[in-house]
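Only one chain comes next, encoded as structure tokens, the form predicted on its own.
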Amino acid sequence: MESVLESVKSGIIRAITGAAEKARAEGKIDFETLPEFVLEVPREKGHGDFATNIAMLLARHVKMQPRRVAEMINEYLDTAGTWVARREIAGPGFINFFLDSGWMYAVLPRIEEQGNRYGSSDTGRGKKVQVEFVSANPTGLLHMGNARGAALGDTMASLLQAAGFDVSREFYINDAGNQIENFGKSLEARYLQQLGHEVPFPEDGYHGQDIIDTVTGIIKNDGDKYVDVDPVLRREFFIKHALEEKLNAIKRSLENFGVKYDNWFSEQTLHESGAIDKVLDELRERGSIYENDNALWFKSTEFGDEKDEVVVRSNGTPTYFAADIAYHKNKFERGFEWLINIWGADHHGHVRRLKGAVEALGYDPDNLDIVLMQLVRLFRDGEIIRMSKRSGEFVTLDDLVEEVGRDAARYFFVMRSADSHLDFDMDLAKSQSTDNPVYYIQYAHARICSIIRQLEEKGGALPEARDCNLLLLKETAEMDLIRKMIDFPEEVSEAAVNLEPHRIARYAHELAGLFHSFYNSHRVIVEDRELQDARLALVISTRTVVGRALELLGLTAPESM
């Protein structure tokens, strides 16, 4: 269903198009094809509700001054039935449209009718999208980078679903390669050390307390059973046991964070199935791989990269990049039309070569989007919390959720654009004050629920928006709220298509602010029954939209606080 805003804009666009065609038919202007013009909301309220640039675009074709073209189009404009109250020509040739405020009231019955579906659209038309995010090495606990990726990826997926895409969330398990070998050596060293054997710890080993906890559990169950076992077999057992334990812990942490995946994909399966060898053979046939120094190289420089990249080392071992190529081919083979990866900014050098490999395989590289997210700095008491993955000293996702709560953690991770560095103030996230954006938004929802409870306690009934005299809503605070809710479907669609979940975080905060301003200056439950019903319809719609925004962000909508 077309949104209220889309419906109004469509009517004005048809009127503009008709006016241009009439001017051409009358011989006033001459053009072959009408250029693609825009109708948008001006930055300044004084410039109207909408403005179009059609005159500036047509002026290039008809070789006339833009203002003169605007005057001709304006002369033939028939705005009957479009809610346009007046129009004016401004600046170099913009046509500004000022609407009768009556157009906005239609949104309240629309929100009431659609309920929690308000904001959804068919923008994506069922296009199959895969969002791959977090994909942490299953060798330890989830850290702040993983946490931000989880919030971003899950919120993006929710927004894409709301915008009509067919979405699948996927976690890529890095359970092969050097990091797994080092993982096994770390477990082995800690196991033997815990049993009193003096053995060195591997230089590239994993230092976290969780490694010690894992081998402590093994010792508790099996004692020194593995001391005399062949080291290769011993490490294989430790790796298998620990991977299962770590993956289960990762799944629990993410589910506690509100994130559930549709699929968990093992890198190891690419090695076992021969998929890596197969994709390398295909690239070789396509002329995109060559041999040098006993290694195989992908011609990534042919796709804009600074240097070619090794895909098989001189010892015959495929690189992580080779597995990544096979994995992305597998994604396309599963029917996904749009691939979205959430990566840490430290992987920026890998982007161009992966998109190049996708293109070399015959796929459109524009169907792969890689969102690079910047670092998170945690603050407590105004001081940065120093963290080091290498030493195993860092705040885990579980630690964060336990301290500040899931809602605050998720909101803070998405409230800034992914490409912006994020300073996470833990004291602010925990505070129950209007300075805390999460509290501020949720408090708006709870306040509305309180108003409704007050009405019910007095024996009052909730009105239906379509039966209310909504024309009574004419105060600035009321009209600002209505106008903001009209924008919600477009905000969701734009946030989804452009992979910008921070837009919904910002929108929710702005909508809550408009509600608080309204609440502080106008009473809802009043003696005038007609006015009361109209304002109740307004706040009920506001509750619906605030609640929907919170839901898309993965947050709860409390009824009391």
Contents of the next structure:
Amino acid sequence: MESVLESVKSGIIRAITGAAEKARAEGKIDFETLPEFVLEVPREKGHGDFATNIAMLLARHVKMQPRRVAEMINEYLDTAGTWVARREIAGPGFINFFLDSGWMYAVLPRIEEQGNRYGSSDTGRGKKVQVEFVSANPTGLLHMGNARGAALGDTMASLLQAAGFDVSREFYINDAGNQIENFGKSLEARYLQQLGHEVPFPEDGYHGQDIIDTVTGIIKNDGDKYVDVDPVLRREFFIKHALEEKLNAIKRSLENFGVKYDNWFSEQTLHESGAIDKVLDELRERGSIYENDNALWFKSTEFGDEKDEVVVRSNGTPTYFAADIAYHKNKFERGFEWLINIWGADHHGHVRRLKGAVEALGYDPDNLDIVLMQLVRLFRDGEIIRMSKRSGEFVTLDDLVEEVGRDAARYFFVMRSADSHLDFDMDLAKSQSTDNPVYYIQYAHARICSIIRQLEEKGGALPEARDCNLLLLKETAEMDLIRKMIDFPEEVSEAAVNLEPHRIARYAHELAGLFHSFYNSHRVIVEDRELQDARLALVISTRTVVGRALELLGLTAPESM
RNA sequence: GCGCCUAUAGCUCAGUUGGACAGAGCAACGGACUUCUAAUCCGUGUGUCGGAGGUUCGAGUCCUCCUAGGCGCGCCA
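For comparison with the form predicted on its own, produce the structure of the form predicted in complex with the RNA.
Below: every chain and molecule of the assembly, starting with the one above.
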């Protein structure tokens, strides 16, 4: 359904187009095709509710002063039935439109009618999208980078769903390759060490306490029965056992963070099914692969990369990159029309070559978007928490959720755009004060619930917006709040299409701010029953929109605080 | 050395995709609770938009160069 904003704007745009064409028909101005003008909301309130730049764009073609063109168009402009009350020509040639404020009231019955669907749209037209995020190595615990990826990916997916895309959330499990071999060797060494054998620990092994715990668990169940087992079989067992344990822990952590996947995709299956060999054959046929030094290389330089990349090592084993190519082909084969990957910025070097590989396979690389997110720095007591496995100070996702809570953690991770470095202030995230944006937003929701409770205690009934005299809402604070809610559907689809969840974090904060202003200057429960009903309609809608914004961000909407 | 990202108020960051006088939060100061939750609100001001050129009616936004910081440049992932 067309939003309130869209329908008002499209009416004015039609009028502008009509005026330009009429002026041309009467020989006043001459142009072949109308330039792509915009009808936008000016920054300055004094410049009207909407403004168009059509005159400045046309001026270039018709070789007239922009203001003269504006006057011409203004003369032919018929804005009957568009809510436009007044218009002016200003600045270098803008035509500003001032609307009768009545145009805004329609949003309240709209929100009431759509409820939690308000803000959703058909922008995506059911396009199949896959968001792949976190995809952490199943050999360790989830760190801050994974946590930010989880919050960003999950929120993007929610936004895309709201914008009418058919979304699937996926986690790629790196359960194959060198690092897994290494993982197996580490487990094996720990196992033997725990049982008193003097064995060296692998040079690049996994030093964490967590794998010692895993091994202790194995010993508890099976004792020393693997000491005399063939090492290859032994490692195979350890890997299988440990991966399952780790993966379950990762799943639990993410669920605890409010993130649920539609699919967990195992890299190992690509090796076992022959998908990797197949995709390499295909690339070879297409001439994108060559042999050098007994290894196979992908010609990524043909796609703008700095150098070519090995896909099969001289020892015959495929690289991670080879698996990734097969994985992305698999994604397209599953019918996804738009692939979104969320990666840490330290992986940016792989973007070119993966897109190159996608292109080499005959797919459009523009259908693969790789969102790079900058790293997270944790602050506590004003100091950076330096995390390293060696120092032992290592904050995991579980630690973070336990310390600051899931809502604060999720909000802080998405409140900045992905490509800005994130300074995560643990003290601020924990504080239950005005400084904390999470509480600020949730408090707005709780306050509205409180008003409604008060009303019900007094035996009052909730009105329906369409039965209210909404014209009674004419205070600045009321109109600002209504105007903001009108923007919500566009805000959601813009945030979705541009993969910018921070816009919704910001929007929620601004909306809450407008509500708090209103709350402090006007009472809802008042003597005047008609006014009370109109204001109730206003705050009920506000609760819906704040609640929906919180929901999209994956936060709870408390009824009292 | 080459490549990618970043640079906006004292701090942390937005900036409607090229529009009019560049915004918000925090910090600072002063106010507002016998009334729906003061976890709130209302006032007070701050900018060589890192620097230099260019593109045009118009640049924080696009192009080039320079400076500073982060990251990457393995037959690791």
